[in-house]
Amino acid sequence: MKILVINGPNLNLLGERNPKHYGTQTLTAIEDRMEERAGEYGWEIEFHRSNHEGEIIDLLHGSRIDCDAVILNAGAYTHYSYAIRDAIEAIRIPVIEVHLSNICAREEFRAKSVLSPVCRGTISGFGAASYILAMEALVEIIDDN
């Protein structure tokens, strides 16, 4: 099984950007934890990060060819990118939306995700563990198929 992990804008600044909301772990540390867990499952995992909406859409489109699922933290695009929403809807493989912070407990504009309705599920508010929980969800989804 191959999982694509896509991280969006500003997530390269994890570990230094507003630790109250995003924690102190770097993106590399989170990816290392995910890589370790993927190894336990015998999965292949691929990581990408971009500040550019079109690149995220291209990654989603490409995932339909050689991936079994996507874990996506679209950052601020979560709240307004109908283009990313449409790309998720078009690819027909499970996409798990993740967020480090609880987006519903933050500023009003962050409480709404335009992506959630087309994702298999959303995990938010558990810090770096949100990514591991997304992997656990994929275990269940795969077992159900």
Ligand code: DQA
Contents of the next structure:
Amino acid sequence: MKILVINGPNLNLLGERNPKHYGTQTLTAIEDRMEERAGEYGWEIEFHRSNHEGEIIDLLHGSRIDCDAVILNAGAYTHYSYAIRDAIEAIRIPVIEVHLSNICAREEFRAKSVLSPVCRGTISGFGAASYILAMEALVEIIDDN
Ligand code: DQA
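And the form predicted in complex with this ligand, for comparison with the form predicted alone?
Following is the full complex, with the preceding chain placed first.
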């Protein structure tokens, strides 16, 4: 089982960026936690982070070749990128949408995700734990995806 984790724009600033919404853990700390959990499950896990829409699309396309699932936090692209939405729809492996903050409890523009309808499911609002919960979700669905 191989999982690809993609983090989008501005998520490299976790730890210093708006801690009220995003907490104080750095992305590296979150990835370390995920790596540890993946080790417990015997999964291979790969991490990518990009500020660029096209790069995220390329990563999604690539994932269909050698990955079993994707965990994606597309940052603000979540709310308007039809190109990322189409890429998710085009690949067959499950994509779990993740957000640190509860996107429904913030500004109105964040309440809508254009990605949700084509993702297997969404986990939002649990801070860094959202990523771990996405892994737990994969444990549950991996046999029936
Ligand atoms: C986010 C929520 C988005 O609205 C925002 O643009 C982000 C982070 C989250 O993880 O809560 O960059 O995806």
